[in-house]
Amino acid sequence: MKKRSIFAGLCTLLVLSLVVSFAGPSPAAEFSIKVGHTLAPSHPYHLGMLNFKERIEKRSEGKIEVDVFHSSQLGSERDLIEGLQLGTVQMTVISTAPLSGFTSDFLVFDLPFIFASVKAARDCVDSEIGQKMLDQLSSQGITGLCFFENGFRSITNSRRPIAVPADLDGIKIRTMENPIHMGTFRVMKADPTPMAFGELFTALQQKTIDAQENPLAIVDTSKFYEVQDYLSLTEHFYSPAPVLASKAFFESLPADLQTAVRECLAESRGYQRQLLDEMNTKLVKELGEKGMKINEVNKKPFIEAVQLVYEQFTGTGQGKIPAELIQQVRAFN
């Protein structure tokens, strides 16, 4: 059989995205998986989960049915985690930020410039290190399955290009409620302001904040180019995206279906990352065509400026990252 093109696959998944909310339950399905995430239906998060839907429904011969809900339809990332624990949501794909309350190890991925390349980042999260972190969620009623990806984060703002750390002085920038992210921007004299993602576009539009930082795919799919003038390719944080399941639900599946879920997700992970790579290849040009003023960045002064963040967050105890773990992660570069 001739392999479908990525374009054909995208068309299929986009059609699925439009009809998924209206499809009634299949009478043949024994298990229903409700998946929630906070990003747009055109983001690789969503397309990757639709790819998983297609794979697992076929692999399980209809025993598993999947519905995917985008754009915070099922709540914020914290709501989705709570939903996993309560059993009202069966699966989610999120950022690592809300997970640091369960284990500080996840904070290692939030350290600025800890990965020198996409390959290093992927090799690390797919290794025993990444799986060990996922396994630590078991005591919280959550089964960690694998890592999708959001990618490297860069800065957009409405005031000026960011070429050196001093350019951030006085810039009010939205961040996730993440102590390392906030600490990173504070040492560069920006004003980090935690805010729910769903409120971000309006805040940028009304200029109650100046800036935000996210991967290019989010800048595009969330249409931040409509309310931000400058894109500076700082690539300061890497954002893995854990795929998590309700432990009670996952363990209710027969062993063969648990295996099928894991294997289908591993295949969809590759598809999701491929989509992200393709988007990143073209988005710098396309965002420029949409009116953003884009500048490359010499990362060396930024890396030097944030060393205080490593000193602040290295150690033992809640909110600290063991020095050994940092060394293990850096070894993938």
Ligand code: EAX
Contents of the next structure:
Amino acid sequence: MKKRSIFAGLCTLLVLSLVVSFAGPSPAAEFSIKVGHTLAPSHPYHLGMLNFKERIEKRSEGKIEVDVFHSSQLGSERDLIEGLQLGTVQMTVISTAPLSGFTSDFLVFDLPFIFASVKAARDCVDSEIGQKMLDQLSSQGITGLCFFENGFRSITNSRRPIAVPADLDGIKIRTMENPIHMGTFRVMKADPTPMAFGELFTALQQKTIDAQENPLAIVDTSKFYEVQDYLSLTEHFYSPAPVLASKAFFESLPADLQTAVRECLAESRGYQRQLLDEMNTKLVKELGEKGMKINEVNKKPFIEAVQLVYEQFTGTGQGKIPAELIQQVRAFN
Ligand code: EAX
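Having displayed the form predicted on its own, please output the structure of the form predicted together with the named molecule.
The next block holds the full complex; its first chain is the one shown before.
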């Protein structure tokens, strides 16, 4: 008799635990936020979003629950943008490059060497110019909330040091799906191949491409040093990282929670950038210790070589950047 009552008790416990585990968000959560991004869990995209999760769950007293998905688990950056529009994803942090298909004004951030320092870049994206660009996404079903940071992008490759533009001649380089990024490498006679970030490591490993370009924190956290021999510190593009929300979801939040999300993100933005600053002070040394052959670069010949890109993309209409906007952005230097 005793054995039967213990067995019955265990079955009850098992059923209860199953019911609770399938019950979805914790009882207090009224709103669930799925955040997707493409980078590794050790990258400041992820750590910054975990910081936001901690802040907003506490600030909302559990009314908002956040889950952060790394390494393209919820798709590529293009998929994530579409997921915001469909409402299948509630938030994302991406580079601006994939947004060029949705609004051409973001293209200004993709112009080579447009920012002379990280301070100028941060001051610009945090200004009304940056907010105006984020607001333009509203017509696409997206609420632009703020800018985290990806950073200045440098070139890695498996063939040779890149010291002058001519060294890029014939190099097959992966780029983001962005006309200015591709145009920039074309004018230096490289062979740009647009590719989703999630496919990049394998392509480098299999040598279907020679090169890629990304900030040092990505070269490290996505382990590109395992499949790339050379790192050349070109810092040719600056990638801001807009934090975007599904407009339908964000506007479904009560006003006080919308304010809470914005304020918690602003605090997490500072934390996220500080992490990158700390990483950037030591990554050149650490990537050298991990076997990469690293060369500094005299940027002047590269800046001269890519002036043609400014001529190609300055103008009005789809895919062009107004000269006035370029001047406004450059004024932050
Ligand atoms: O936004 O695709 C890229 O190279 C980006 O830097 C990455 O997805 C982070």
